[in-house]
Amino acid sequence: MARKVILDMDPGIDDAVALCLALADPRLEVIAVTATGGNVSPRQATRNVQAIIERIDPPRWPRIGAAESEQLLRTDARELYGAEGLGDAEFTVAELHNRHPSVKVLSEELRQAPGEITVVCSGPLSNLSALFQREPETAAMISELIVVGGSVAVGGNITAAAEFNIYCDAEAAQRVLRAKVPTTVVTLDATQKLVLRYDLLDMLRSRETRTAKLLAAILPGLYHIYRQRYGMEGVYLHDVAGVVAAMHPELFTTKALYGEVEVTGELTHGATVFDRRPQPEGAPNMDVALELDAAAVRDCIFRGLDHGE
């Protein structure tokens, strides 16, 4: 039986690849994709979710949740992913009226299948935070929460101390990670061990599927930026690891830790702080992915995208 998942994301090229991979894998039933601002504005994130799904046109369309237009965020990633978040590609989308807010979609789907749904969050945690504040009982309805974000020992990627997704809305992340939900946090410590090199782009360009055509249109600019800015012959696709963790948790090495999010520090705002002392003061509140099997995760990504629609 396929695992029911809701993807809460802020596309972003890496989120686009993650969504394509999730839609391609028969082990996952993507019942909803809820947009959140982060990499781009809330409105653009909603538009990008719709654009990706329209172009893939999967046999079963997931519900689409619209990001809250008044969502407050500390930064974005347009300088990395382009003004509209999907590189240099421009996509037209059908104008949808009466879009349901992401928080409403999350609530309705969790209540319809309590204890059956895995929520994969690959953007700021604003939607879940708002849901838990309005309807605290829904936290217990989540089977598992997978959060792409934070770091343990490698520092940050948006500031010296903070990872992007957590930093964007640190207060929301603090509330969500304090909730009593079985949570796996896929950190930079793990995702930075996975570099996708040009052979991924070569494979996509050689295929004629809708998935391959979409990703071949949006990925080249990201490779160019990574080469110019970081001197890398490849790219990090952090958010894809969250989807792979839902499909193949055995490919990740996790450790149960007690962790918190810093929300007041001038230099450390948004940092994830884990108690790694031999006798920590708090009981572990999450499983933290510190390592991944890079070769196996890479193979999973290639196989999945090669079999996309």
Given for the second form:
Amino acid sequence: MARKVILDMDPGIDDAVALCLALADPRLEVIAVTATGGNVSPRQATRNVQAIIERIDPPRWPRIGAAESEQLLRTDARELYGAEGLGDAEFTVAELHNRHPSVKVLSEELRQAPGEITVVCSGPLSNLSALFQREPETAAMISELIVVGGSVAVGGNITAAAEFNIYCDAEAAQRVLRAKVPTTVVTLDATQKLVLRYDLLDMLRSRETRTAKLLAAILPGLYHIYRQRYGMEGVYLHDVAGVVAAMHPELFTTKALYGEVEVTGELTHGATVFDRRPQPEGAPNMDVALELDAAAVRDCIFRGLDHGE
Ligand code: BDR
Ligand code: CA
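Mind giving me the form predicted together with beta-D-ribofuranose (BDR), seeing as the form predicted on its own was just shown?
All chains and molecules follow, beginning with the one already shown.
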């Protein structure tokens, strides 16, 4: 039986690839995609979720949740993913005014299938944080939470110390990671082990599926920026690792650790601090992915996207 998942995301190019991969994989049943601001504004993130799903047009449409327009976020990633978050591609979507808010969609779906749903968060954790504040009992209804975020030993990617998703809404991340939910954190230590090279673009350009056409339109700018800015002949697609972790946890090396989010530091705001001492101060509160099997994860991504609609 397929694993029920809700994807909570801020597309963003790597979120877009993650969504396409999840929709393509029969092991996952994507019941909802809830938008959050992060890489782009809340409104744009919602539009991007809608645009991707409309273009893929999967046989079973997931519910779409709209990001809260008043979200307070510390930064965005438009420099990396483009002004509208999906590279050079521009999509028009019908402006829907009756969308349910992401927090409501999360609440309703969890209540309908308590203990059955895996939530994969690949953006700032604002939605779950708001949900847990308003309806604390929903935390116990999540079967597993996978968070793409944080770092252990490799420093940050938005500041020297902090990873982007955690930094954007560190208070939310603190609340969510303190909640009693079985949680796996897919850190930069793992996601940066996988560089997707130009053969991914070549594969997508050679296919006629809607998934391949969509991704071939949005990905090229990201390769360009990675080459210009970081001198890399390839890109990181952090969020895709989060979806692969839901499909194939065995491809990740994890360690149970006690961790907290720094919310006051001037230089370290949004950093994740893990107690790696032999006698940590607290009991482990999450499984932390430190490594991934890069060749196997890459294969899984290629195979999955090759089978998209
Ligand atoms: C995370 O930051 C965002 O820009 C990406 O979409 C990903 O979720 C990686 O640090
Ligand atoms: Ca993201």
